[in-house]
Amino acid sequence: MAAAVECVGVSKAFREAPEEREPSADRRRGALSWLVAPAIPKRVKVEAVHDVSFDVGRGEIFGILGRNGSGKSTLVRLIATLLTPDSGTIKVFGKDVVADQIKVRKMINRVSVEAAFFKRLSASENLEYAAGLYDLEPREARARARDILSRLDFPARKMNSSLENLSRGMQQKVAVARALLTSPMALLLDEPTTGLDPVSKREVQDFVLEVRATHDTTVILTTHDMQEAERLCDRIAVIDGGRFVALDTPHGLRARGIARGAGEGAGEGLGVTGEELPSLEQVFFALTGTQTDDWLREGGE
């Protein structure tokens, strides 16, 4: 059976200008310095995703773990047709994201940490607008939206409140409802529970599992939350510097930590002994060379 999502040799780079530096003291003192045109900073090529290959089976929940700036969100945007790969191919249910962009967009939906809304419109109005983009019948869409939000414990009395007057957690629940409204074949979740309280986070996770079970939806999830990844994902890829450095089941990654410690002496850094399995967090730090304090500063869980 063909994979739901297939990426082969995918790379994406951006050109960024380096930070401007203060002029040297000599230039500031120079009598004719005001005549000298400022140097135009040369843009530096930054490779966000480099030669990444993987496939996701139908109905699988596939996780991508990585620090901020590791390339995980860029990879999701490439799959979502929001960016075009510089090289390699991406197919969603056999359709190329470049050649068949419109067909791919009809099969997917996306939830991101920076969910965009018409902030002055209500939750109900935002969902009705999204339903119209997918040619959903208005009455059916309203009923489905209410059902989804009810399962996410979204207060019915807030349905007609403008988004700008809702909490971050309530806004994210509306974003999840908007994505699931269309019953997508593939759901792209880019840090969907970041900033949510523990109860709201659990409700979103439960609903993702329910959607997978009832609709056979394929899910690609990026997250900072190790517990979330271990609870939801069938397999997890660890991305660092735009490259996959590991790909396995949650248990397989943790078992890999034991082997790594035994074979390379790195197990001491994992803080495990004998046959005790390290936590997914410990394995992540070992694979990426990330210090705990750095991870917390970057917003990890």
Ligand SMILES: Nc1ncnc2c1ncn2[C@@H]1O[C@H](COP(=O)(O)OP(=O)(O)OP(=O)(O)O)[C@@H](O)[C@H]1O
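Superpose the two forms; the largest set of C-alphas matching within 1.5 Å is the rigid core. Residue numbers count along the first chain shown, from 1. All values reported here derive from a predicted model rather than from experimental measurement. First, how it differs from the form predicted in complex with the ligand.
Relative to the superposed core, residue 212 shifts its CA atom by less than 2 Å between these two forms. Core-superposed comparison between these two forms: the CA of residue 161 exceeds or equals a 2 Å shift. Core-superposed comparison between these two forms: CA of residue 76 displaced by less than 2 Å.
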Contents of the next structure:
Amino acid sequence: MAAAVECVGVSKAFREAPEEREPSADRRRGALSWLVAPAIPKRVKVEAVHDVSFDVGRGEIFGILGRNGSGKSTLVRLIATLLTPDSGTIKVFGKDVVADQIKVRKMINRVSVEAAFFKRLSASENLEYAAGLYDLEPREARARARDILSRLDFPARKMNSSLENLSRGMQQKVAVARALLTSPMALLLDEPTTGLDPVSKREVQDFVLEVRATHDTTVILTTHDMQEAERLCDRIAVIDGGRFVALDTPHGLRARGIARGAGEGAGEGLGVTGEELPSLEQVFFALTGTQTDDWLREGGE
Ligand SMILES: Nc1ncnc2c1ncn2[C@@H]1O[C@H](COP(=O)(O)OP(=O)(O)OP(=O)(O)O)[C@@H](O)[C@H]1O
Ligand SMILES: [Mg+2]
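Next block: the form predicted in complex with the ligand, after the form predicted on its own:
Following is the full complex, with the preceding chain placed first.
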């Protein structure tokens, strides 16, 4: 059967705005500076995602780990049809994100930290609006939203406050509730638990596992929480500078610290000895260059 999500050779670059010129430079050139055409600073090209290929199976929870600015959100936005790849193809349940954008959008829901809401409207108004977009029966949608929000410990009395007056964590809970109003075929979760307290974080993780178990939903998840990645993900890709540097099961990633050069002293570079596997965090440090064990990377020796 075709993969739920299939990315082949996907790249996306941005031209970043040049840095602001120091005003003092103009001042130094004196009063006639307007006569001199200012040099136009070059925009810097940032390869946010570079030649990334992977498949996600139906019902799989696929994690993407990487440092700030490594390309996770860009990749999620490409799959969500919010950005267009410069090269490569992305298919969601066999539909191309560029050619079949509308069909793809119908199959996915997305949660992100910079969730787009009507900030002046309340949580209930925003959720009602979303329910309308999903063609949900309003009463059913209201009940479902209330159920999710109460499980996330969202205070009922805040249901009618405008979102701009809610804390960041509360807004995040509304974003999660919105994405879970329906059970989409694919759920794209870009840091769904960032900013949540440990109890609510657990609850969101349980929701994700529940949606997968009951609806066979395919999930792509980014996170900075190694425990969360290990608890939820069937497989994890580590992205660094826009490139995938490893892709394996959580156990497979951790076992790399031992498997390579197995035997006496294996894993020592990670500060691990004997039979003990390195933690995912230790492997993450090694893979993202915060430690010098380059051999852990895909294809490295
Ligand atoms: N719209 C944009 N215009 C210009 N550059 C962008 C744009 N979006 C992302 N970038 C750049 O692309 C790179 C990857 O950014 P991205 O947001 O994908 O990182 P990330 O892995 O999600 O980081 P974080 O963990 O901080 O969320 C960064 O260098 C970022 O500055
Ligand atoms: Mg991001």
